[in-house]
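As structure tokens, one chain now follows by itself in the form predicted alone.
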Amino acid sequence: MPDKLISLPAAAALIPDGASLSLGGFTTQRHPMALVYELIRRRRRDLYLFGHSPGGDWDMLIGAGCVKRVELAYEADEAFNTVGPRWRRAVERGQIEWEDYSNFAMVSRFTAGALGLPFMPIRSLLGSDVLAREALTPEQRAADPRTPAKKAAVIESPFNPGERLVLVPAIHTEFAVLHVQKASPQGTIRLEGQTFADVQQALCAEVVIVTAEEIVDDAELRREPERNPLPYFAVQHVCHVPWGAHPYAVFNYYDYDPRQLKLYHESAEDEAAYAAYLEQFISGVRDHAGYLAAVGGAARLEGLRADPAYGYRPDLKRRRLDP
């Protein structure tokens, strides 16, 4: 099988301005942050993002001016902020086009795309204002053929007269980017712990880019094929990026970084402080190695390494972080 290993800059270069994409992970878990930082350094513009539960990965891209349109359930870093600060400001100022669904509805949309179906029937939006309100205008929907013609459709079940169902449109993206624990050069991947909607996101994308903590021999991963959630042929590109999700967690490898997340969310509330954050940690450093050095290097990172008995670091201080 061909070797699919490429460098992180080469992977980011594949994603052009205006691309549609989804990013793996869930709130404070396993986002492909190293690639996100690389997109910001390359000053990508007009990206079209689809997601169920993004966190600071989206918030940084939105704040850096990389994003034109999003479809999502919510965007937050759980306890660190109930709503992403740059996302909130972009909506309030009309700087971004957006449409919102429930979390389950977005996962259902990814599932429809992964199955090759045009839509998925669900019940969970019935009785919700999510159905009653549309943020995207008909003109905005018509301006991009990748946007569904309508947000959703309520129909009567053809099998049970009187039963109402909601049809939510499938998602198809040009790119999906996942961060995983292990990958082989041939594209076999190992996801440990919760997979969230990463598999569905990958299967509804034209191109899947994987960043991995470790690169291991394909034969090693194939000894337990039931633990490999994606077939190797679904993955087009693999990058070796240790600590590639920082400041977010990777189960069995490292915990999230409470101090860095606190610093980000405090900085993101203010225009000048946010610009300074980007300059210090992203735009002003050359590459991922420079980013890791900027956040404190090996001494900081080793303090996040997971306890093998738990998969995370139970003794990590998460509150009252001020010196």
Second form
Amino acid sequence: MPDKLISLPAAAALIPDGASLSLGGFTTQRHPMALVYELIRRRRRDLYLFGHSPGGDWDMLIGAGCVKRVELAYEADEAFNTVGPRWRRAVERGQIEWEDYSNFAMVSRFTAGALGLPFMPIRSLLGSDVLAREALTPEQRAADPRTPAKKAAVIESPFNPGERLVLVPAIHTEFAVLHVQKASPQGTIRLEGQTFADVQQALCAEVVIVTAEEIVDDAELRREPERNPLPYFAVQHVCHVPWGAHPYAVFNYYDYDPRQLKLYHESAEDEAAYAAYLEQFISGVRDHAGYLAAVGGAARLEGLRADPAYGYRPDLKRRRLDP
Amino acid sequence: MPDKLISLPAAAALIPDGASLSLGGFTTQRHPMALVYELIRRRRRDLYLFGHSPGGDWDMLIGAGCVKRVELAYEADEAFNTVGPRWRRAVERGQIEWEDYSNFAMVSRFTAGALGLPFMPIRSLLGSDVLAREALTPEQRAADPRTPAKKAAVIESPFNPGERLVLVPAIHTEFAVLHVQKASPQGTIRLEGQTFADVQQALCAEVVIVTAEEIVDDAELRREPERNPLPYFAVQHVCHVPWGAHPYAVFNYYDYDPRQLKLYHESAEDEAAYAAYLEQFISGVRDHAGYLAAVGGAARLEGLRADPAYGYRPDLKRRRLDP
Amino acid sequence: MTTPAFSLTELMAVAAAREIADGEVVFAGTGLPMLASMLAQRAHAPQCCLIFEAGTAASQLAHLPMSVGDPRVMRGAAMAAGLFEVFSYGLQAGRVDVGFLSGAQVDRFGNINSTAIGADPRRPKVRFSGSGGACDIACLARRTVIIARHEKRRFPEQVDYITSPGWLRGGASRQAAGLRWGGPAAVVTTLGVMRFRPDTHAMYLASFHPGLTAPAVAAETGFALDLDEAVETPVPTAEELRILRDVVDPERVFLQ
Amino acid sequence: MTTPAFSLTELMAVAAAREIADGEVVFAGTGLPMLASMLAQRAHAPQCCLIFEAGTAASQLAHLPMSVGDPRVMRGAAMAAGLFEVFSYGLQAGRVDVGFLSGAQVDRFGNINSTAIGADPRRPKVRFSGSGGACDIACLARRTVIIARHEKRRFPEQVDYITSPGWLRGGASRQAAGLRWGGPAAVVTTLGVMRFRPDTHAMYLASFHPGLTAPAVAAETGFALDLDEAVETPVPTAEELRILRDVVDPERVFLQ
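Structure of the form predicted together with a further copy of the same chain, given the form predicted alone:
To see the whole picture, the full complex is given below, headed by that same chain.
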């Protein structure tokens, strides 16, 4: 089978200005951060992001001016910050276009795309302003064929008149980027821990780029096909990127980095500090190796490595942090 | 957590005459045969079965007069017999009520039930008589609330006028019985190999009975929660039943039994031979231990045991069988 | 007013924990709901089943997670999958007994806003994280418990944006919208615990926290609050405090 | 007519295998399609990906399965799940290039009946297994290859029941029914290989098997069959026969 391994810069170069894109992971885990940093380095513009509960991955892209439009349910890092600072400012200043859904609605939309359906029915959203109000105007919707014609539609069940369902429209993106524990050069992947909506995000994308902590032999992954959630032909490109999700966690590999997250969120509340953060860790370094050195190198990273008995770092200090 | 272990006869006793029921597995693998035999021994009547591609499990129940109505996609043992002999006769003689769907439609119906939806949309069935024709009459549908009011409904996508989808109605059964490789006394289960539609069948049933080759410690299964497809609270009863799928296969445990399947299918083509088969192996023996002895006991069974490197028996003779 | 032997966070965590009955399936979010559900599991509800929306069921937490997607929620879980499975098989199928919600605004019918402040949601004055799973929990859990900071501007007559539907406009309006079950059962705040009348579904004060009075709570509420049944919020037991401090959150991730 | 160095089953398996191009995703059923797809994988299409509907993708079969739910299809698979995943992510998402079908009746537009014989399907004269996944493959594969026993009663003008929609009533009727892609590309029978006109979608004879003639095939067909382009079916190569006999089916599970 063809070898799908490419370098991270080569993968980032595939994603042009204006591309529609979803990124794997959930708030504090398994975001493809190394690729995010590379997109920022390359000054990508006008990205169109689809997600359920992204975290700093989106917040950094938004803050760096890479993003034009988003459809989402949530943008924050949960206990590390209950709202993404750059997201908040971008909305309040009218610098970004967005549409709100719920997590279930967004994962149902990815699922519809993955299943080859134009929509998924759900019982959620009824009575809410998530259903009743739209942030995108009809003109904005009409001008971009990647935005569905309607935010959602309500129908009655033909099997039980009076029973109402919300139909949420399928998502199809040009790209999906996942960060996973293991991948083979042929594109077979292994997710450990929660799968979030990574599988559906991949299956509703035209081009899937996987960044992986470890590259393993395809035959090894085929020994337990029950654990491989994607047909290999759904994956087009594989990059080997250890520590590729830092400062977020990767179950069984490393924990999140509370000091780096604290620094990010404090910086992101202020223009100058945010610009300095970007410069120090992202734009001002050459590549992911440069990033890892900038955040503290092996000395910092080894302190995050997961205890195999837990899949995370049980002794990790999360609140009273050293400076 | 509560211990959910009960005996196989106690589990079978829970299922009354007239119950609606789905059985796990697919044609030649992982059917809960020991429970099927026990239902036949107990002379259950008027069962209402929902399935996608059952095999001899249904054929035996139908032949033994246990079944009133079925909704299904396929009833055969594939290369062992391209149609279930007792199913064929029961239909041709008007002894059973049925409704035809396709496999995708039936698994989508189970999926709808599992997802808590009244229907699932699919792009299949369009143009077919599976969609255009009904075997159940409107009166038959109206008389049993477990039968959907309509076989299916066709709608246009509200997001793209002119695009047609078929909505297939959810299934909710009173019981689902699965035969799995491993279960804990608390109801956590492990499926190895293909999952068929077992997960959805369980999730759309009120009461789930699991028969398992092995009972293992709950904590052991919780070490790899990614591999446990059902929340434990979805499972109500667990029975320890080694060789519980014989003559069908259980991946990683044992292969199908070609001699027994040949004997079954030859017998089932003839009234007297079928009656003799039931008497010799099912009704005339006391329990599953009696069945296993009747089919040849350890001498026969050990010859079916899976090679761990394959999950089946690579040297199994399947065509030129000893008498 | 004496100095309490417990913090406000501890009091709220205990009050929220007591909303969970043994054997229930609990959909818990980050923060106080995690404190509450871990406490419940170790105190009066050992058989309650904790579900986290990022994809796990029946976790046996050893360390308090910082997010529902934290690797820590994998600990002892009976099942791990993704959001779609949890929302569908759990919430939408009606298998979740109690879900926790919070937000920036809560109105008299328990509708919650966690999206944005301002009359025009297209140009909000203040933007928040957005729904996440909150709208789904509000629609599909069998009942919800709301946790909120109690200030007059946060308890308006009507929220600016209904992120999470409560009893909507009261009465049968929730069912009329197509929601077949669910609705808020309690609101645990920094000042007291509120519940809802069975018929009108209007919020009333069930208890005020020690050191406060019922009128003091009403004064911080932007709509008329029935005070007739208000009593003092029962205080945490020593055992509850011990579990919270020594077992649930020895790191002081959320406890203050 | 000389005695062939190959059996009819071998000829059909080879003809079916040649319908698979390298790199294609193949949805294979039990019997001849398994022979054909294993042969293709080991002969001219090493990168073809075999999907079996009971829940596997990209199997590297070591032993011929007796069913699509056989434990043997797990061998070397890149993914194992259930039917819903295979039907949805594979077929419905348009990722399956070629699917194999068979049935008791095939009509001039490649519609197939595998359900029942008789005018009233509520009281059939002969009942078969039913669709299984056939209707879904017929609706959703990018193209299908039909394998059938060629007898006049099995090739009627119209099938008694359309289990698996082909080109329906020809022309654009398939698309008018809402099927957005797909349709039968070839029919490999015991007598020859048929294909479909691009415009009318009527079946025509592409080749007759060695030892037969085009009119002999037409005589066993219940509708008018255009014979103008018919040539003799290319015979299996020695290498194809070696692979079939020694590698694919040394047990003679399906080969005769």
